[in-house]
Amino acid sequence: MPVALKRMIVATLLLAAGSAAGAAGPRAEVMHWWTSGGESAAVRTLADAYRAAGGTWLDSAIAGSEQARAVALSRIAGGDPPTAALFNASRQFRDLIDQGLLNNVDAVAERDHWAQFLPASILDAVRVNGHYYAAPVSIHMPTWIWYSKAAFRKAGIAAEPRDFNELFAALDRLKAAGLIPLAHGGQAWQDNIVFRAVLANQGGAALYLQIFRDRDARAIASSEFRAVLTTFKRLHSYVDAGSPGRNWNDATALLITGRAGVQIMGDWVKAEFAGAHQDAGRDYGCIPGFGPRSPYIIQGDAFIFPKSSDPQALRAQLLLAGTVTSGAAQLAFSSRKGSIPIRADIDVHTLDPCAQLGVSIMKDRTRQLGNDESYLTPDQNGAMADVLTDYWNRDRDVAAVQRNIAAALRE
């Protein structure tokens, strides 16, 4: 009996080894930070698509985007890179490209004509010196203005605000009705989102680009920019005392329960509303910006492909780049992630109304704007966030803030 058992074990092991060798398709270890409920459902659609294309997906999820990128960077520096790692489609991986640590996926990008359907700011981030170093997977828009329909009803606000004057009027009415007018999480990155919403909508695309892309000292010192900073600060008078340190999803919960009126935040909040069984258009509204020319800020996620000593890696990377950017994978992924697809050439009527609104705005290329990270290094971006969060929380002379922003962007 023991002998028979031993034989059986050996046979099973051999069989297992044989089947592993038989499935010698491309194997990709994919590192990402999509760990919340909606996010992991979204990334599963990509894994399924990769498997259907004949690959093996090894999921390597690390909570927290900074931690995930830090681990990816140290593994690349240590010579044991993952097959693919998630980064923001920005300057975050420019150092890796400059030091020759990434494979390009030109073969797939040119076969599938990425240049024809990718938004300009995403294309600029993934294509460096004519080579494609990352495969974009999603487009988020960080500066949506969300409002609770129940709170608006209670405050007697009939129409969606169409400019900053109407927004402030609505906030005043919410305050008068005893509600929290602006649900805000007082953390530096959230302060920064509110600032970008004001800059893009009040300052306009031209000023936005002069500040972030050109780091133009004259634009930073201008009276237009001063007016943007003043409006930004004025919004602070509509937050509640519990705002400092609050997490973004706790702020969204204030909208969901009807205790607050407005939140300025990225489209990932839709997952919170969906979790509470609330629907866009019925329970909450989404305003992408003010006016028919309002810019659409693009915050993209993309997989990068580190160079590896494993000759099979490139094959796995090319297959991955082709799979995650395909129309079907994009549609399945976006509906769970709350983002919009990276390509404009697919039918999106199955997505929610806010996503459809976003896609229709994106059709006008002149309304697309890059995120701050598309233009600034992480260091410049962080230094600017320090100045803005300090200004949001303290009484500061606006002229001094302008000088500090100029100094932060000079480095």
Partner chain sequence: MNKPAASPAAARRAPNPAHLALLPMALTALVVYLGSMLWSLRISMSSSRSLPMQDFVGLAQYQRLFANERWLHSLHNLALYTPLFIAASLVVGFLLAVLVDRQARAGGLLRAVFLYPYALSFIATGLIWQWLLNPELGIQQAVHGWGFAGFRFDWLVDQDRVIYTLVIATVWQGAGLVMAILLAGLRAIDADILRAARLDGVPAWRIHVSIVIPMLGFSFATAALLLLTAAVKLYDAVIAMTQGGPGTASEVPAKFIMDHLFGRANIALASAGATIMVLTAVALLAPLLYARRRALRASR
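Other form of same protein, the form predicted on its own, not the form predicted in complex with its partner chain:
Next up is only this chain, free of partner chains and other molecules.
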């Protein structure tokens, strides 16, 4: 396509989106899973920004990420898609792209130069074959270690742990003080987060990539990986009897109330702390990893834009893509969600100390790692999660677990 014609089409699409905003306003049904108190407060900032841009936001919230994605896929297959649906910025929606079921938002991405500020793993997820099929809305790091300052004081823990030996020592002191050492929600995806934290911090970036990206059979069978699995299993001895089936935000509530000491979870927990009027550094601490060279795993959320025969839907999608990725919306959303902005070109001094620490670490690209879903297909990811959850909850021979993981990653 000639460059001049392409530019004319881009300008026409953006003008159409703007005209619709100025008239009746494009209506966008936005499907997502942000239903906890802190998440709801965060998504309202996006809805407010969309309305301020002239659109009408129709909120379609479904509890649970897997359930929300399943409903979105069902509606797309049934010919009744939402305007936009939340997915993780990973390979989760690659099949939809391959089947031609998504609209691209190239007009907005090229106008706003997304390629210049998105981290490589996020860019690779939303841009396929040169086209942008999703609008990234957040950067999360899923394996932060959070601790309650009140619980640490009660247990006589003066300094935050600097490695796994010190973490286990702290957990022992918390248990001795009559507290829940490790607040955990016994759900497969949460078990997987704890595993990734151990793999990244104990195994390091090299082993992490050998397992997830390369699916290296020798690395999976190695003594180094065996040690990672042993540490992962040891953490289970510090959870309480109420852990199975617990939601992540209920686990965070145990830290907020000082009943538990530590939680390994993504930085979205800060939205719950904020909702309880607790501040980073005063009421809780955050550890992105052990040591100044610890890997920083990048996990993102993004809105996909299903195909529709309604021209108003395209206008709504373009307006939504431009709105949620704007600097102002990113800053407002991140301050409530606990994430860090997708943009590196905005001032983040108003964000909390943990977010500012994350932004600072992100400047060093050598510390960035993609989330496991960046390297694995959904089937591989699910199969491995099944192995890990079975190991977490039952007595299993570690060597057998290594073989089962190797088999899961061959699928």
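Only a predicted model underlies this, so the values are computations on that prediction, with no experimental measurement involved. Residue numbers count along the first chain shown, from 1. Here, rigid core means the biggest group of C-alpha atoms that superpose within 1.5 Å across both forms.
S.K.: For Asp310, decide whether the Cα shift between these two forms is 2 Å or greater, given a superposition on the rigid core.
M.R.: Comparing forms between these two forms, the Asp310 CA shifts at least 2 Å.
S.K.: Tell me, please, whether between these two forms the C-alpha of Phe117 is shifted by 2 Å or more, with the rigid core used for superposition.
M.R.: It does shift by 2 Å or more.
S.K.: Give me the smaller rigid part's rotation between these two forms, in whole degrees, relative to the larger part.
M.R.: Domain rotation angle between these two forms: 14 degrees.
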